[in-house]
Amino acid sequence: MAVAPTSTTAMVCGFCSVGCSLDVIGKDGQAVSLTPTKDYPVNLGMACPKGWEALTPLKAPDRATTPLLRAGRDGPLEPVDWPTALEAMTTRFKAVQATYGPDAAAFISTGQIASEEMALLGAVAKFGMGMVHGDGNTRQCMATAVVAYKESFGFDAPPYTYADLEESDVIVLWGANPCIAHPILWERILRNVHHPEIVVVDPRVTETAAAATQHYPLLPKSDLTLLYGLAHLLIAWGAVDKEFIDRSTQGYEAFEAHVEAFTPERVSAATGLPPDALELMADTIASGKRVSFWWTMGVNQSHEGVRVAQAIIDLALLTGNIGRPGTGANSITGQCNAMGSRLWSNTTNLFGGRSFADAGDRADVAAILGIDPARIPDRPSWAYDQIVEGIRDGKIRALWVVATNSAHSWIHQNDMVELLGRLDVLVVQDLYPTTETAQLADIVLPAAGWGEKEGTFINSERRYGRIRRVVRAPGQALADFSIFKLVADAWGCGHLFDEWSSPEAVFGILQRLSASRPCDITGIEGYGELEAAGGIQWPCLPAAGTRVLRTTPAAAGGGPSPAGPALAPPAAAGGSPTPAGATLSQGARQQERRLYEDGRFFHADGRARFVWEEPRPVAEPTSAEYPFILLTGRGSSSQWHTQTRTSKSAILRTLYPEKPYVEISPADAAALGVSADEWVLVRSARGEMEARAYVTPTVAAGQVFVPMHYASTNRLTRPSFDPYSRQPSYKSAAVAVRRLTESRR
């Protein structure tokens, strides 16, 4: 009897930013199972629940299999062929631009598609269709880290490698819950043989906090004061690396003067932490030989997140904990390709960290791509929230949403849904026509998912990894790459992208765009080497010799940076070379590489910047009407964002509560007369949601926590934004909680 042929294809997972590799087992042309890749340097044979179920969303019965077009303003979405859908899209977008100007059409991109697809979308939309405004859903997770790194280091270049989690003797997790959000990274921490102190700073007793050696439950949004207080103590004790500061930084004296006012008494009053706790935390940092600082959304999604992230960076600079194994000021990314979005989406940054506002950068990109520089916008895009406000003001009339679910995930959801309904045309490109956003669309374009297309993702530690097509997309669904090519052809600008013939061809274009920049990947020998090497971290220079990296000079000194939507360096871009010593040796084939080992950074003078600012109060404090602080975050390691994909898995659905729930302290529950598992109403000034009460001491009195994944959560959140990154502050809003009188089942 003949044995059915089988195959194994290794590729990077399509969920979070860790970038694990999975071996997908194929049989008779179908992907039938998967297992974690044993020798991949990221996950080392491990996978989280989402990874094990990565194939399941592809088989969901509600997959988008044909383009859909709404018949009339209030008619249903009806199946059409691709030519009809493309003609409708391009005709309506052109009509909007003809009537209201080219700025009236915009797009919202994603951290969920391949780097090559992001780049093609950004090129088609801006260089072909004439759009100026386009942003990504990575604005919701990583914009704060981007701006912080650019201002502090001179380029958006996270310094670390995951091996640092296994080399530290002190690991500080600030607003991070890797047990739930990044389980494989938590496993890497558990492999650390140095018995590290694990310090968690978080208002809640999260799963990670419960497993840590030290937990500091500060009052919500008092992070900046706490960080300056720690700096105050370290400086007062002389626990600073003065040699590193003098050699590799700028602005220390002014920073020292700034934190002098943050005495233990002031910090204790603001954070709710006793002075002896502050001293213990400072002493732990001071005593560590290899201290690494890690942060995620608890920092980024804040009204002053950029300054909080930079205060963490300041601590690393202050103590010289950067550029060595087990150290670093390390932002853990959110989505599977958020790093790709940061470099290659062509949204608020021109390709490769360049500036739209710089004529030299525009000319550079135009020459590389062989296009007229006049096709490149001479100003940066509005940020996501500004595009939303543009809809309100009637300035944005057509919107193309790709692989994200704005009607669920955007802050102040009720308002967002109402605004989407004002658009002259809304196009949604997604795997499913059933998302909240697709249900509002005038046109739905059916897209292929992970496992159904080719390209690369870039994970949190700057590692390029391959994704592969192991199964055909259902029906008429196409890879996003193919859809973008079809849109360009239908628009009449397809000839501009003849060279962009395949994802691998675009990877070659990205290499050219990266040349002589901090993100240089000209040393990668195509997709084949990525697969053979187990992924490769950027920068990766040619093996023949080192290359001096060209970078962008930025303004010196501390204090506030200019507010605005652009994620560009705070001063004009240029082609100035990195100073002597700021070179990166070869090591393309090394599996783990960190940046700044020579103490040189990407500013023109090679020095990192201390950056600071006086803390600001939250936009919406609690009141008699809304007495609780609402915290949001991940609920379980089995849920992902709006559950568009994880909800398709019956296995994953058994691992988290189906209905929304709210964590509330025993003291507050008793005061409200609320019993465990009772239905309650959580209400803010913007909306309300019903949820089951989970009475638990993991939240402090006066605070409640609701997971971000449920459709009703963002009815409550307040549209407050960091002024520098324009990132939403999902982590703080004022709410009220009361019992529901009627029975809920």
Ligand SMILES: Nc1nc2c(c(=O)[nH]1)N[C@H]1C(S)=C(S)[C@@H](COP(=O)(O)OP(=O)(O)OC[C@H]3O[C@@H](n4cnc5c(=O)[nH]c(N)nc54)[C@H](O)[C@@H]3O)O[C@H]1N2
The other form holds:
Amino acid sequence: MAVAPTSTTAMVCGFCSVGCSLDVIGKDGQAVSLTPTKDYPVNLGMACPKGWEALTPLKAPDRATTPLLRAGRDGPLEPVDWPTALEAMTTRFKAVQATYGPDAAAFISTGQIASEEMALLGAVAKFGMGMVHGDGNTRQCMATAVVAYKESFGFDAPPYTYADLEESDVIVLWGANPCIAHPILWERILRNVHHPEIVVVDPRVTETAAAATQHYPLLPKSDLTLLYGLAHLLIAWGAVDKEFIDRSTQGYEAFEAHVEAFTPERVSAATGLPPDALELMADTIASGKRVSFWWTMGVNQSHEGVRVAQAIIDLALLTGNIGRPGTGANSITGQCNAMGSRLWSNTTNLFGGRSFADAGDRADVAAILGIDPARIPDRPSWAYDQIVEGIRDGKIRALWVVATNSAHSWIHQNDMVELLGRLDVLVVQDLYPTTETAQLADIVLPAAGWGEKEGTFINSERRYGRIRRVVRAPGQALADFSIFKLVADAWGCGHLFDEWSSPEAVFGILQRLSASRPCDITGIEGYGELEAAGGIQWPCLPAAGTRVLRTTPAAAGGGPSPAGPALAPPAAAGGSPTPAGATLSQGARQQERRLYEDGRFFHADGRARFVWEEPRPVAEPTSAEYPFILLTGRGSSSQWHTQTRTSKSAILRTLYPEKPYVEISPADAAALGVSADEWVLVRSARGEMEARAYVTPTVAAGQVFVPMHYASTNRLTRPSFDPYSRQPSYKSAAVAVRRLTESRR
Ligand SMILES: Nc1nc2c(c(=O)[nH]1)N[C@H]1C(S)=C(S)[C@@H](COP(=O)(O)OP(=O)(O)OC[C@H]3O[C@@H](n4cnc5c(=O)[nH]c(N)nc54)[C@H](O)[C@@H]3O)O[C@H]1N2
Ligand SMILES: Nc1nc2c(c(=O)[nH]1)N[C@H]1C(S)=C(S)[C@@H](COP(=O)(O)OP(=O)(O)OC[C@H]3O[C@@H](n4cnc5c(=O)[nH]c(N)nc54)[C@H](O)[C@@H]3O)O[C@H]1N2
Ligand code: SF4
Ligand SMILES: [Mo]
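I've shown you the form predicted on its own. Could you give me the structure of the form predicted in complex with the named molecule?
Full assembly next; the chain just shown is listed first.
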């Protein structure tokens, strides 16, 4: 009897940005199981529950297997063939553009498809279909870090490599809960043999805070004051690296003058932390030889997130904790390919961190792609919230939503759902027609998922890794790549993308677009080398190459981004790319690499900038009617966002509460007469949700926490945004809590 052949294919996980590699075992053309890759430099043989269960969501009974078209305005979604769906989509989008102008059609992209796919989407939508406005769910997530890095370092280039977690003697986790959100990064911290101090700054006693050596439960959104207070103490003690500051930074004197006013008394009052706690924290940073700062959504999702992120960067610059092993001001990304979206989605930035507003950049890209420069929009896209406001104003009439579930995840959900309903046409491209957003669509395009298609993801440490097709997508579902090609053909602009014939061909185009940019990957010898090398971090030049890297000396990131009062003017305004300070020469093949080792940054003068601003109050303080501060975020390592994928696994479902719950302190529960597990109503000025009371001392009195994974959570959140990054402030709203009577349930 013949033995059926088995095969093992390594690929990067499709959930979080850690970017673990998984070996998928195939038999008879089916993926039968998986196991974490032993020798991959990221996960070293480990995976979290989502990784282990990554194949299960592909087999869910509610997979989209055909395109769907809504019958009439309010009829049901009905199966149609691809030509019918594409014809309906392109005809309606063209009709909207003919009546209201090309700007009236927009798209929302994602950090969860391959780089090659998001690049093709950005190119087809903007250069082929004439759209100007397209943003992504990465706005909800990474926009703050992008703007912070651009202004401070001259390019959106996080410094670190994961090995830094193992090299530090002090690890500061700011507004980050890796035990839940990046479990394998936490495992990497546990491998650190230097007995590091692990400092957690989070209002809640998270799983990570409980495991840390120091926890600072600051009052929500008092981060900026705390960071300036730490700088104040470090400067007062002389615990600063003057040599590094003089050589590699700009703006120190003015920063020193700014933090003068942040005395321990003031900082203690604003943060709720006693003065001796501030001293301990500052002393821990001062005493560390290799201090690394890591931040995530507790920072990015704030009304002043950009300045908080930059204050973290300021601390690293002040103490010279950058460019050396175990150091860095390190933003951890969220989605599997959030970093790919930052470089290649062609939404906020023109390809490769360029600027749409820069004529030189447009000419560059047009020449590389062999297209007419007039096809490239000469202004930046609206940010996600501005597209949403555009729907309200009737300026956006057609929307194409790809691999994101806006009707669940966007802030102030009742409003969002109402606005999506106003569109002339909503197209949703997803694995499942059952998502909250797909249910509102006029047209659903059935997409293949992770494991069913080819391409690359870029993880948090700038590492390109491969995703592979090991399973056939069900029914007529197609890889997003193929869908974008079909849409281009149906639109009549397919000829512009002849060279974009396969994901690997597009990878070659991205390499050309990256040449001489800080994100240069011209040294990678195609997919084959990525697979053989265990992923490769950008930048990656041809062996022994040296290049002067160019950046666009334009204002930062998304939307109107006025430079803060303290931000030094760009060294060269407008015009074409100028040589930046940084040069790069390297053997490309080390497995772990960090940036800024020569103390030179991407601004034209090679210096990083100290950036700061006076702290501002939150948009919605608590009141007599809404006395609690609402915090939201990740609830468990087994739940992914809006749960379209993780809820399909019976194993994962056993690892988290099925019903929505709200964490509330014992003191508040007692005052409200609420007992454990009882149903309560959580209400804000915008909406309400029912949830079980989880009475726990992990939240402070006056605060409540609700995971984002439940569909009703964002009914409560308030649409306020960081002015520079336009990232939503998901972690601050005022709510009321009360017991629910039995009749209500
Ligand atoms: N299991 C799982 N893992 C995930 C995801 C998932 O859905 N599920 N999503 C991925 C994505 S896209 C992302 S972006 C990351 C997010 O990863 P994290 O940012 O680590 O997760 P969050 O729970 O959103 O927020 C982190 C912490 O911020 C704290 N916080 C709230 N307000 C403040 C504040 O004012 N100051 C400070 N210092 N902290 C505050 C919260 O209490 C919370 O513990 O996770 C990724 N990993
Ligand atoms: N209250 C609150 N809200 C939040 C947050 C918070 O902390 N608090 N966090 C915010 C953050 S950081 C993020 S990143 C967002 C995430 O918000 P979303 O992006 O809306 O969340 P997901 O559930 O990951 O949605 C991804 C969708 O893409 C589909 N999908 C998966 N793979 C593919 C694919 O290969 N192709 C296609 N076409 N579709 C695919 C999935 O089925 C799913 O419907 O939520 C934000 N919302
Ligand atoms: S830590 Fe992230 S990348 Fe690794 S297995 Fe879990 S979800 Fe996947
Ligand atoms: Mo995210």
